[in-house]
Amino acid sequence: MKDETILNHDEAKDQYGAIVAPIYQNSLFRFKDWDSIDKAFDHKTEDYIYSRLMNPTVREAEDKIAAICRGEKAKLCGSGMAAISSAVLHCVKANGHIVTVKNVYGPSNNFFNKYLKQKFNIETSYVEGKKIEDFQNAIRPNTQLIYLESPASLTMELQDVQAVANLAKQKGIKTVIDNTWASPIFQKPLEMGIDIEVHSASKYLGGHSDLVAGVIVSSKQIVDQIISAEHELLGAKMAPIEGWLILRSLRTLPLRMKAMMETTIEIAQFLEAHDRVKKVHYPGLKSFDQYELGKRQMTGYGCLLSFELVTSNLDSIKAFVNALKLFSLGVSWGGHDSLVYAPVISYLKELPKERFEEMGISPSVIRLSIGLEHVTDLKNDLNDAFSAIK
């Protein structure tokens, strides 16, 4: 079935035939006798014993996400970072080595560069990632994981997902990709050979800026191993109410992605032609240097873009951000509401100054998340804000 049908057709699974899955807001599940609970403990990645591991409401959402990602199984977590850290910890051991892209998401970078390095002596090599040779040259004898983020944060650089997956398989190295930007609607990395796909479900999958969640998608074997180890032992559970909210949001995911993509492309073209903008980073623009690669491995484009103002004067940058009326100032993205963020606010707090510079990010970079407002109103709001730049 097509994604739209998968997300909007439900088989009646409860005893009353409810058209919408009920919320099983319970912590545990009771059993009729000793033998039935004893049997459940032999299949605890499938049977319902305790909602920290498995819950029917959450499972309903997981099954739909796995289906549209073309994976065998999915596991929802309490946040995107819970999904990322669980997937990474599944793949690495002490004294190992990770290869990732230089513009990886800030908290992911901190997890690699600080937590794993200090706790487990795991080293990380950062590469540009635009050429397969970047990964080939970074691999060491103890490399255990190649971690992708395509497009990468802020600068939106792509990696050739299939080529990296093939290389990793030749070397016996696991691959994980953060596929949040493109969503499962526009990019399906598991079909290209990636081992594990992760998402911040707070973004498109949730879609309404009212929940925090993450998800891991892979083969049943890998997901079951993560459930029994990282997920259970580190407590990365998903609450039933949030699982239900994601289930609600998934029904409109294809429609929202299409509508936001159309608006975002028009906004990107508007920014590219504006005299107060130095450069626009968005794979949906034909001027983007990896446009052809994007067309080959994605069927559409996300709603997040960045651009560089012509000025690096902090007062002017602040004036632009503060002048926006329809774009709310906030850190997340992927919801129905348009947002603006200046990464310089937090990146220098989260990352060492040298890492910020290595990522090629200047203080003039502005990030926009395009929502479901009318494109004309958004362009007018941006135009008004540009006039605040002296």
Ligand SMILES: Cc1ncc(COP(=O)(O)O)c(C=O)c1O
Contents of the next structure:
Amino acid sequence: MKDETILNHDEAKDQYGAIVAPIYQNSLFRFKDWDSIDKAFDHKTEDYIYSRLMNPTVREAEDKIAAICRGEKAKLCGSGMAAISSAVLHCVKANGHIVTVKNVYGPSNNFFNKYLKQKFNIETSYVEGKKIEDFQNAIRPNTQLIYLESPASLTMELQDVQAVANLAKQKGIKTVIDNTWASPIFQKPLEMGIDIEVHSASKYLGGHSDLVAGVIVSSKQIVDQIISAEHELLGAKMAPIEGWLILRSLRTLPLRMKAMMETTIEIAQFLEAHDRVKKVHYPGLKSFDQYELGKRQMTGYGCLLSFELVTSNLDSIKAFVNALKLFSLGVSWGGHDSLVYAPVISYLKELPKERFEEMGISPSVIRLSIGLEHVTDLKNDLNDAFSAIK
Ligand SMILES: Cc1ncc(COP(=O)(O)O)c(C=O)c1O
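Next, report the structure of the form predicted in complex with the named molecule; the form predicted alone has already been given.
What follows is the entire complex, opening with the chain shown before.
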């Protein structure tokens, strides 16, 4: 079935005929006798025992996400970072090595570079990732994981997902991709040979800026291993109400993605033509240097873009951001509401200046998350804010 049908058709399985899955807001499940609970423990990852491991409401959403990702099984987690750390821990061992991209999401970077390094002596190599040779050259005898984020969520560089998956398979290295930007609607990395796909479901899958969640999608074997190790032991579970909210949001995911993509392309073109803008980073623009690769491996584009203002004067950048009325200033992205963020606010606090430069990020970079408002209003708001730049 197509994604739209998977997300909007449910089997009639509720005993009262409820058309929408109920919220099973319970911590544990009752068993009729000794033998039945004994049996459930033998199949711990398939039976409902305790909501830390599995809950029927959360399971409904997991089954739909697994299906649209063309994976065998999905596990929803309490945040994107819970999904990422669980998936990565599944793939690595002490004294190992990870290859990732230089512009990987900040907390994922901290997890590799600080946490795994200090606790388990796992080293991480950063590559630009635009060429397959970047990965080939970085692989060491102890490389256990290649971790992708394509497109990366700030400067939007892509990696050739299929080529990296093939390379990793030849070398016996596991692959994980953060597929949050493209969403399961526009990119299917498991079909391209990636082992594990992760998402921050706080973005499009939730879609309404009202929850924090994450998801891991892979083969049944890998997801079951993660459920009974990292997910159970670190307690990365999702609350039933959040599973239900995601289930509801998934119904409109294809429609939201299409509408937001159309608006984002129009905004990106508008920015590209504006005299206060130096450069726009958006894989959906024909001028984007990896446009052809994007077209080959994605069927559409996400709603997050960044651009560089012509000025790098901090007061002018501040004046622009503060003048926006429809774009709320805040972190995160992928919801119904348009947002603006200037990475320089946090990056200069979190990273040494050299790392900022190494990542190729100029202080004048502004990130926009485009929501479901009307494109004309958003363009007018941007236009007015550009006039505030001295
Ligand atoms: C690309 C990307 N991956 C992962 C995450 C982490 O997800 P969460 O905030 O749900 O833990 C984020 C959050 O902003 C993100 O932008």
